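A single chain comes next, written as structure tokens; it is the form predicted alone.
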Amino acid sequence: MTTPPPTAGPTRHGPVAERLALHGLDYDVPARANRLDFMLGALTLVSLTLLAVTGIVLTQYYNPAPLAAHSSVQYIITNVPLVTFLRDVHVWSASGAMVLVFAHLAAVFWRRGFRNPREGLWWSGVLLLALLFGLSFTGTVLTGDQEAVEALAHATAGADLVGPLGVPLQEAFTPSTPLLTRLYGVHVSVLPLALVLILGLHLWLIRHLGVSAAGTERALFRSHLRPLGGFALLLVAVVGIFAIALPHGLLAPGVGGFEVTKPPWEFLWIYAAENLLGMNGMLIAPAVLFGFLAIVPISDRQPGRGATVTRVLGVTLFVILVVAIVYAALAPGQTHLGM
């Protein structure tokens, strides 16, 4: 008869941890969770407690109408440095968490950790990443300089093209409140309030269906934070540097009609295929990723020619991707607009 592997004792708590129900951290986990690729998620989740924080302090200083918008950011930069530092870090935990949630689909996808029962953990997760980048584009246009009228003027340009679906990027929708004021309000309420609801779904059931780690050694979660711990407070470090090294800075006042900037990192695939395709690339290049992530844990259900396929495609689609990027950080501006 086997013996079993042995699992840690209960943990003794003080008066305030047991008031506080710490004892729920108690939980076994698989051992190899400990390492840092099955810790992107939670670091991703660092990173959105940063962008919160900054941007609760952002809303104090930020006038969302369209003619006060680039002024009010300007004065941010000019007159309070400690909220320019914010706002900086603000900016970088953006990247950071786009970076992280992308890598963090990339371990899951590699180690195939969709398949069931997670498939709703796998779905949950694209449906954050949508939303980080819904909240990566409305955070562009509200800067008012002319990057952000570029933005604005490539979304209305997409929305014309889906017809009816974009008719909410309209100026016309509401006409008693300017566009880019119901962009702020997606941005620090809808979206904000979708993301916390996502978050929240996806949490439970990382609780109730576990990691996709492999192995029969068995650990406390508590033993779980302690490393996370140390490479969020590195997260934090590496995002202050580069906030206080790279700052952020403000274009002039937006002026419609030209296309002279390039949109932020995260958005340079599209622009790459748009550069290819026109218009149409806006709405074909999201189309082809978000389409290809929804259908992975169908295609990939069990071993098989269509597991085979999907890492296929699942690796080609992300060496496309950085290639994308890459190409439009260094190619010469293209103008895209009425294409």
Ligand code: HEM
Second form
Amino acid sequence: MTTPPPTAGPTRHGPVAERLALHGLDYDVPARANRLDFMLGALTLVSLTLLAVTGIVLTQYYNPAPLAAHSSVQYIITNVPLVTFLRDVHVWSASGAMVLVFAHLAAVFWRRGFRNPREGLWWSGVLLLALLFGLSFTGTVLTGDQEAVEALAHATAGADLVGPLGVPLQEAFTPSTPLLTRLYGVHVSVLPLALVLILGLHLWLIRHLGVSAAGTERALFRSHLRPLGGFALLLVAVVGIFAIALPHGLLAPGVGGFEVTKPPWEFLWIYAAENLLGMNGMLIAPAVLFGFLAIVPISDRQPGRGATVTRVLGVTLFVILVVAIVYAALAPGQTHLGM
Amino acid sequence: MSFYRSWPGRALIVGSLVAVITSIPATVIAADALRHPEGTLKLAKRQLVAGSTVPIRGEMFAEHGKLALLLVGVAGRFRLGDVTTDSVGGFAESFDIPADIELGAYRLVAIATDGDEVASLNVELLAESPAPEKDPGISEDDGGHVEDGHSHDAESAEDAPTDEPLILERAGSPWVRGGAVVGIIIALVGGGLLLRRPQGTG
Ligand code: HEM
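Output the structure of the form predicted together with this ligand; the preceding block shows the form predicted alone.
Time for the whole complex; same chain goes first.
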């Protein structure tokens, strides 16, 4: 039997709430969705909001011309205290978004939230994950330091591997605008726009298909907002603490043709694959991860062998991912370009 | 009947999977076959003065290969000259930068004989200064040719990149730090309170 949503008498809305149509938040959701494992998606959204706000400030100080990029970041760090702090919040929010999105993905995978009718929801999530990786990559190359130059060299080498599809990622694509400047455009407009569109679809589907929480007890969505707000504030505090305690540095201006750095942690699993497979690893590892994520709603549609195999494969891949990140972080640096 | 069970649904799914799975190794293999060594171009300074002579060094290109060096920008493509790499794929030569080309942003590009771009650097072309400044040269530790006007700082940075962060004096302000600390405390307390309050009461 379905428990009716708790109603503490008719809800009173003030004049502002009325004009903002906040009664629209008074729909019921599974009571179980009031737990942290159902809030990881929304917390990812909180990190994305922090990224957007701090990113807008950074655009006022950052110069995307290749010969000026590094010195503009150095200027921010050494001359503008507020923007330096916001840059650190930006970098730590990006890491936070990555941790949270993987936690969200794992939670949804474990509760089989991708099954009928939520396949589209899952696939839109896979696209969001790809966009987050894209944002993280384009963000890394902007500083123009050694890590950035190496990341860019990897991207152009990867673009070489995929033939005509990779042409826009080549310096020679247009003589009027350097690749770094074009990637800046991608970082601040193309990817955020795509993210907002796909996120809109994701949220629309959640609103109309609901989440796959077990149990019949219902609660008002409004009651969900209070703990969510609590976790969101704690997340903001944690990001702020990291930004103060572990500010993000800058390496010397990048020199092409060398590989002396490792990528940011979220790309270390690809770095590990390059250690084992050479440059092709940078295509094969993401193809395996995203290929697997793409077939999950097809291979696990109902209980049975397919479901068991999908779950075992998923857990194995997740363990490999974590082990690869730890291995790559500890292994001595290696050269991949030209391998 | 569900979409998956209908034959067009199945054909679409199987077809796309096969396309994705086969296209990845196919492109990797094809691109691998076409690949040739890419090298690195080195300049002591990324600002080039129109009408000056600039030493350019290259490393890690194909051995004994021919390369054309060009300046490429919106104003067009300007050939600086050709070089032949040595037995380890390197070269060090000086080139005249034309005095009459439009100033601004260019790429210094190395093109292999098959027309492929194998290296590039972003550079800026500046006007000839009234009292011509000597271009800092390139030091060659391996006995190669040495240009006039060494800039050892630029050289050591170009030749020995590191993953050590720069030691920078970070900008700090008690207002920013204090504001951040207050903000963090408010967020911690607010978050704690929201999580403590019984749910559904608001
Ligand atoms: C930018 C990144 C993302 C954001 C902001 C986001 C946001 C959300 C939110 C707010 C929910 C509601 C409940 C919950 O949090 O569990 C949700 C549910 C869901 N998300 Fe995401 N998500 C993101 C990425 C992903 C990814 C990477 C996947 C999977 C590949 C995914 C798949 C799903 C699915 C299937 C549900 C429904 C879960 C269920 O019904 O059990 N999402 N998402």
